[in-house]
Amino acid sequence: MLKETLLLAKNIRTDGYDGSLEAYRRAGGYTALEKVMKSMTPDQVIEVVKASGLRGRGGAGFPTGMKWGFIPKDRKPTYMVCNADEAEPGTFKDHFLINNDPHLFLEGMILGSYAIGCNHGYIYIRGRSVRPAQRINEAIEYLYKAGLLGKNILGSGFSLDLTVHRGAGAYICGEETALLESLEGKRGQPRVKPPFPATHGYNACPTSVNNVETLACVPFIVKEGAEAFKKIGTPNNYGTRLVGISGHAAKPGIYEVAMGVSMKQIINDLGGGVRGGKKLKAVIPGGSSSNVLRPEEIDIPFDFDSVAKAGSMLGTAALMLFDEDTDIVELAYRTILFYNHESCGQCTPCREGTFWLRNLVRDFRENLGDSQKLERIGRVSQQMFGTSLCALNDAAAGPIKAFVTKYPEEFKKHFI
């Protein structure tokens, strides 16, 4: 029977933890700030960042150490930028952590702004996410008042300044140049890379955006040292992941397991299975942009690489359930309605690509499907694919083209 493996979550387990600053410092909160400001450097702790193999959690998995290595020592002022969005949908353990222990990531960026040598860092949420802003800002008050935050951290010398940027909704500003790009008042669209935000972020200026999740991490790797947190997971995915599970789950929630335990087990054994005894029929294991896997696929190791090699990807770890009376048709069009309509509009295979996705599927979904529909949605997918300057194109066009090749049943159930 697998169970969970507590590191960013211990402390919300624990009975009577309210995520204030008192009861995080009660339970070995701020060790690892105090600590680094009194006998390490900026670049040892992106040295142990990078030994511990830390890989983002925002979805794309790049090692947070070798992000942090990238932002040139010669430039000023440098930026922090938090991305706490969190639009995928499907997804939702960032603001699990946010309202339940806000203090966690904020010590980590905290310590990822001494890293990289930023006076002044910003946390990107949207607009309608009130509580979870609210729990943000006042933690921030707090840190504030403790002398955690502002002029001259402990005695060290460092100052740093956080401010929460309450976004407008735009799924489009979880891709984190379209983020900066908002966070500067423009509109939210992606910039042309290179150059990358290592170098030419926030106001042209060098810029690491991180993900709440990946933040929340560093606090035990500082403290505990890069081995400690090796131990958990295999190797080139070490330490948690927060999976949510959600759908037709018995058990829906969030999860803390060890990377790498078997996706089947985490199903099965934390969410309990299929609600009412049903049978699985489809598996979208990281939100909505990635790849369904059917039920005999799962039996699988959760981690970045083998979900990859299963021929989907481990996203936001956002687990999504779907019994034997689900209508794929109808889950396909949901899915290419909601990119359709959060695509920018800034490339034209983006824009046009969604559009007639969106329409071949609601031909299905009306039952004016044929065999040559059928092709051209496969072919549509096939153009669409690494064609534009952000991620967007790919999560529209890999989903719909997954749903069509392991789902062909389904769609040919709605020909004329």
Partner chain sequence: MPGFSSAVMKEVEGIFQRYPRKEHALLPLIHLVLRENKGCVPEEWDQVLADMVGVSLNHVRGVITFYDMLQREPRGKHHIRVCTSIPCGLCGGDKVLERMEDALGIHAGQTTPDGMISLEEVQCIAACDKAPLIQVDDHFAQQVDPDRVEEVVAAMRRK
Contents of the next structure:
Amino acid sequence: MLKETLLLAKNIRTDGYDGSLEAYRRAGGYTALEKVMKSMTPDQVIEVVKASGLRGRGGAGFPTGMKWGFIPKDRKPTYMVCNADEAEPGTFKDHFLINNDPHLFLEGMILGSYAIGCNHGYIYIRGRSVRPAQRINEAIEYLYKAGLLGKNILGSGFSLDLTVHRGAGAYICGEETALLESLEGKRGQPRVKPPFPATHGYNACPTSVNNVETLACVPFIVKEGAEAFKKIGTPNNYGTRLVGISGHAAKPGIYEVAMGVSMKQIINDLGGGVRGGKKLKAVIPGGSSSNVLRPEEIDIPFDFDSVAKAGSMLGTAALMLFDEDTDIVELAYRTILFYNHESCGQCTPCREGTFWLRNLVRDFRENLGDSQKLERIGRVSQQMFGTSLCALNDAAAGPIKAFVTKYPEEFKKHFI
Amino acid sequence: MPGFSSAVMKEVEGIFQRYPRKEHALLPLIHLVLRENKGCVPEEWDQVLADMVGVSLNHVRGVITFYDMLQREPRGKHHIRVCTSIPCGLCGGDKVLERMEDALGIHAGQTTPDGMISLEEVQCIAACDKAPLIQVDDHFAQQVDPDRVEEVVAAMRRK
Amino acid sequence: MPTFYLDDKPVEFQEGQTILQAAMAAGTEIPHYCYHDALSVVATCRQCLVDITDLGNGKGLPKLATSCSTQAAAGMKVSSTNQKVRDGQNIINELLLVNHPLDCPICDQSGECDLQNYAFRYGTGHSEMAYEKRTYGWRDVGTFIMLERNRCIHCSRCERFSMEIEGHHDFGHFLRTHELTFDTYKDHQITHKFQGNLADLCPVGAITEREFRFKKRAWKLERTPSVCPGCSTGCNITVDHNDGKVERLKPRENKDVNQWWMCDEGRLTYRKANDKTLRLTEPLARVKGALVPAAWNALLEAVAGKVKDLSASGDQVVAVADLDSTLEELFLLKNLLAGAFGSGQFFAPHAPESAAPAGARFLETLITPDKTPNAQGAKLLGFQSEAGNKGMEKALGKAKVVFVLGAPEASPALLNAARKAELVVQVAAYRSEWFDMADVILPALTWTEKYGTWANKQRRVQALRQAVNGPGEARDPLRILPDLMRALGQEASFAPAPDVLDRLAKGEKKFAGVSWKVVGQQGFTLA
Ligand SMILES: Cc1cc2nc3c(=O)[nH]c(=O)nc-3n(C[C@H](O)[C@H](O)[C@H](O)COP(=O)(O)O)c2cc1C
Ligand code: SF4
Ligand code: SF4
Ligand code: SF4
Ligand code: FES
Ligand code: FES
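Let me have the form predicted in complex with the partner chain next, following on from the form predicted on its own.
Below is the whole assembly, all chains and molecules, this chain first.
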């Protein structure tokens, strides 16, 4: 029976824990910060994060220490921006942390800010999350009062302000350059890269954008050391993941597992399998942007590299289960509807391609499909892949291609 | 032209302090407009906002029409959001929305004629383990049974 | 210069140049919509995709890259034609047609539309999209332009022009996804003086000039490089014509003069040339107070006879020239005066210049208060202007014979002074206030009908070229002036503008080094 490995959710799983500053400190919180303020240079913080092999939990899995290392040392100001947009369908892990233990990622964010020499950080949170935004703001208020934010933190000479910035309803603002545009008071349209945020980010200054869960890993790494972190997980995939199980699971929710454990076990042992004793038809392993897996494909280690090898993506580790009664056409329709709705519209393939695919899939939903249209969905999703400015286009095209390739029989049921 | 009260203007000054440039404060200011205007940004505000943060009118209009939370028409006293994304949409969210529309006699995107309740169909709101999910004002109602939607609405009406 | 390889051919590039820029400089076309030399790079149309098979370090890129946003690097290997690139170009093209009305038969852009051209060259030429397309309608977005949003391909050039070049951000974009719309704010109508440039930048028929609406099919037009006569900037243009008629003027790129732009007033300057009610089409002589048609030769002889009768010479002969006369014409006029009469009394009235405000945008510096194209040229040739009207009035007061070239701007006092002369001979293309007092009118070609050069505010000598024929019996002043000289007993014969320019360069120190060849299509700035 697979058990959780508690690194990030340890406090949360403790009875009576309320996520307040007091509770967090009682559980050993902010000792990493104290240690760093007393005895570590910014470079040493970057080094230990590099050594830990921590990879970003926002979707792309980029090494965090390396990202921080890219920030030029001779340019000021620099900015740390926490990506708390979390709008990928199926994903709710960051909100799990924000709602239940906000100080964990805040401590990570303060450490990261120190590492890259940032004196004003921003937490970008989606607009509809009113309460979670309040939750963070309250936590920040306590931190100022406790002298853990503001001028001269713990007498170290290091100063930091944090500001919560609310979005207003646009999934694309989770993409880091769109996020920065939005933070600058503009439409959230991804930027052309290069230049990258590390040199030209917020307000054209060096910037590191990091996911909530990524930052939440940092206090542990700083406190316990890189080696302790590397004891968890598999090579190149160290640490844990907060897996959000949803869909037709018997026990939906967030579960923390060491990376590299069996995906099948996560589904069955932690998620309780399919609810109502039904059979499994499909699994989406890493949020709506990842390709669907058939039940026979899920017996793989749950880590970045293994899920990629299986032709999908670990992404946000949002595991969605779909039972035998699920209409894959409906699933595909909800998927393309989402991406069409969320395309910022600036690039041709994404703007027009998601619109066309939405129309095509809708035809199947209305039982107006035919083999030509099925072939066309495959062709268009294949050809538009890889031709756009940001990854949203591919996040739309990839899964649609996977649905028609892996479940043609489901689409055939909707022929005219 | 509309404007903020002097109390709100104090908040605005505080917001400006938090950004290196005034124009970066556009979204926070829009959120204040939402708060003060029944959850909407009337068009008359475009010029006011543009002047406040020092950008063009088209910049403001571009921003307001980009984000789907920003609407021009006032919301009802209570606002219901129904998630029909994946997974909610596949766990009954679509049926919840249908029943909700029937019970309220309006379509998503509309407000009841008495101005009491407005209904919105939304994409994933990051609580998918509670699917199908609805959000009533700032509160979540989880695993909503489509057959019980009418009760929920009746209860709200009574409030 | 460093080199990279485009389709296996070495291409030299400058540090910082993108693949697209280097390719274009080397004469290889890579299709593109959103990229424009004048504007910031957004890389959103995705039409310019190329396959980078080697970044210069032995490693290639797995995905296609946009050539407009990727800098060339030494040793880089790029394909713009392989199958992967073709597939990419095809799908972009096909997707652009998803929501495009394909109303080419009634579109003014047809024939010069990038979408149409690329669809033909880089697309499959068809779209399998069978759903209802976006439909908007015509919008009255400007006093000079119209917007048909159905045809918009969302390249954002219009918005970038209004933000980065014009400065008012009149064009914005609204909504998102397939509803994305480029437009002005609600019913805002653009009124600035540079709207035509928006139509030029728009790669499709979404923004079009009202002036050209449903007028002519673009592919029928012939384009003659020339210079705008509208002001002392002398924007480089093409005169677009068909069947002997000028249909429109379009800016022609010149980095040192107008860059890519011209003003809307300038675009309309051709109207005057086409206006039959204004044109002088036959030689006229005043008989008993009224102007009556006459034959060219007889009239020239009559002028010579009259001049002899008056035995005018020296200061008794005065010339007044319009500042849209070419350098060559002014040179001949000056020679005529000096050679036939020993007179140095040649004038070209000119409103004083005023400088553009400090910190003005480049575009604002284009339109100058001096509405003449050759004031600097006249000045350099010694035509008096700054002396002001007083000197001219005095000179005219003493004159027996006055030669008028063109229709020089003149105050009532000047006209009155000229009226007293015994003989007023005008060589002109248009009717003007001089019409009432001229004794002889010799009809001339206007700027779209002849060759010649003007010197703009920068003392840059730029060439006009004949695009169409003149009306009726109108003749080139380069022919009329020698004919007059001959009638007056001097040796002279017709020479084409390049030859006259050569003589001018030899005879006038300030024009040393100038020739038709060095002027070329981009002009030559005098020392
Ligand atoms: C369309 C799109 C949406 C994204 N949404 C999110 C998001 O909601 N939260 C997030 O952390 N990263 C998101 N990302 C990934 C970010 O661009 C970025 O890689 C990430 O925030 C970096 O943080 P990390 O290195 O800590 O993972 C998104 C990317 C794309 C292309
Ligand atoms: S791929 Fe889509 S979302 Fe991303 S920049 Fe292009 S249009 Fe916008
Ligand atoms: S109107 Fe023309 S220039 Fe403007 S975005 Fe559309 S196609 Fe481009
Ligand atoms: S700026 Fe002057 S030269 Fe240029 S187009 Fe206008 S009128 Fe003609
Ligand atoms: S899908 Fe409904 S909350 Fe995520
Ligand atoms: S020209 Fe390169 S993307 Fe448009």
